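Shown here is one chain on its own, the form predicted on its own, set out as structure tokens.
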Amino acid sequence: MVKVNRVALIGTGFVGSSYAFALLNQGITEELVLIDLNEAKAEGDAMDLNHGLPFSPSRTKIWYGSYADCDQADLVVITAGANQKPGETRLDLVEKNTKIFKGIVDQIMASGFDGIFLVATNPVDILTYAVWKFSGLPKERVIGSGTILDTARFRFLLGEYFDVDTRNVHAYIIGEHGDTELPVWSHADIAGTRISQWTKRHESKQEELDKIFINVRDAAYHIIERKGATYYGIAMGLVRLTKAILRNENSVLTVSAYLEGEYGHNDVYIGVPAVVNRSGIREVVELDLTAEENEKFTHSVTVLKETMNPVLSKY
């Protein structure tokens, strides 16, 4: 048998089926299995994305399945669990996914399953560590989504700003993927020339750079007012990380990693750049941080070990 990449996505709600949509769209991996609680769902999705395949860039063997499909899956992405609903913080959801998840990892690991996890459900920093616990894989090959959608919301928003195209806008979002995600200003720019310049060439006002930060941590409220949930930007977001572990990239995508040390911290999950390829995160890039920036990361941190402990401690 000639070994392809099997994807298995956990979770056919909107997440989870606009990754699907888009994975099918870019033709990432040759094979898709999705599997949900709801079987109906998963296999009308199952169904629905193959009567696509005549239009898609690449052959790609779709089904749904159970957790037994995960024994031979190159990537297993989870975006199963309970929705953030309007009103509540991605923190609130600690206790009922921890749970569902719980089930979930037991399940995909009496499997044999023994290749990359990447969690998309929140608060996605400390389900990814809950995940990283229940599995028993190393550190490295265990992956939270992290501030990736927020430093795409950051990216879009400062080229919206400066009218000039998101892609050549290089800028981080991290920390929380949460309330206390805190942008980097200190790193970013625009096609190498730093932020704090286009803003004396634009004789723009820093009140006017919060507004925009502002914006980027309060989006996911303002869409869920809207239309009840986010999904399509993080669904992309989960692609191009699927992209970057498949085909070995080595790219720095600011994703939920394990710190060892890192920022001068031990133990937590937590969004920040990092190298990802074929083996997952390969190392962790430390960022020289101002004394501010610096602060607000130790909050970060503080907040999402103060509300994971007394609920991980159970299990």
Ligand SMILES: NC(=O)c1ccc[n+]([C@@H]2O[C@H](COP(=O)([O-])OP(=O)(O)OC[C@H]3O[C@@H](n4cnc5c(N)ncnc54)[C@H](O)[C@@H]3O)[C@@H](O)[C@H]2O)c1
The other form holds:
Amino acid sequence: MVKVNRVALIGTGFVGSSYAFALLNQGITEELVLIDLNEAKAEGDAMDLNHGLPFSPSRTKIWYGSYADCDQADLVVITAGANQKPGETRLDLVEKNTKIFKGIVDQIMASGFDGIFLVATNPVDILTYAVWKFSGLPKERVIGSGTILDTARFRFLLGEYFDVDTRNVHAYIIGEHGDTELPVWSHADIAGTRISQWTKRHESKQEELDKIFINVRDAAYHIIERKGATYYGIAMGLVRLTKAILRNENSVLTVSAYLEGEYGHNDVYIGVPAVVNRSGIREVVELDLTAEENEKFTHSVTVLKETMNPVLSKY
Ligand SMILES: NC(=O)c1ccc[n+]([C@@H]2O[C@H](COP(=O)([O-])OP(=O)(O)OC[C@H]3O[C@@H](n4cnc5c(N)ncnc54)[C@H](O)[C@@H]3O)[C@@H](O)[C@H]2O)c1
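What's the form predicted together with the ligand like, now that we've got the form predicted on its own?
Full assembly next; the chain just shown is listed first.
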């Protein structure tokens, strides 16, 4: 039997079903199995997606399945669990979703799964740590979506502000995917030219740049106020990560990665740029941060650990 790429998706809510749709449209995997507590939703999504196959760029076998189907999966993507309600922070979800994750990860591992995990459920940095701990897999094979979406939002807004294609903007958001994240202004560039040169040329005021970051950091709150959830951006980010993994791209993406001394921190999953390929996280890219950026990053690590430790110590 020929081995083809199989992605198992756990959670076919707003984020999961948008991911499945984007994955099918980009023809990234040969097999996609959908698993959800709400079996009817997963089954309905599989039926609906299959009806798009005549229009898709390549054949994808899609079905609604069970945890047993994870045995042959190359990648398990988890988007299951509670999402933020208006006014709720991502960290508020920690107790609820850690409990849900214990059940999910135990069932996935019982199938004999030996691939890569990609986690998007919030609080994503803490839940990625939980998956690493619950699964016993090597740290390289447990990846969180981290600040991939925040970085995309940052690149989009900077592109709009300077009126340059967002794909020519290189700038990272690092830290917690949440309220303590930070922009790395010191390494932001557009087409090889430092942002500071662009701001000088545009006579930009500091308040305008600060506002760009605040809009990035608070984007989810603004979208949730308007439509209840955010899903298209993260879905496309997850597809980008899936492609980097399955096609062994060695792409640099801001993911939640396990730190073992990088950036001077240990034993935490947090958003940093990393090289992603078929074996997962090949390496963390260490940016030479300014003292102020370092301080903010350390604060973000501290907040994550303070939130995570009391919850995870129960397991
Ligand atoms: N990482 C990011 O950048 C990012 C962006 C947007 C949303 N999110 C997060 O993604 C998660 C999902 O958000 P959503 O809007 O799709 O929520 P949703 O409520 O639409 O979907 C969640 C799905 O999980 C399923 N589920 C719940 N418990 C389960 C279990 N034990 N086993 C299997 N399935 C289970 C539900 O049936 C539902 O279909 C949330 O935690 C949200 O905060 C992350």
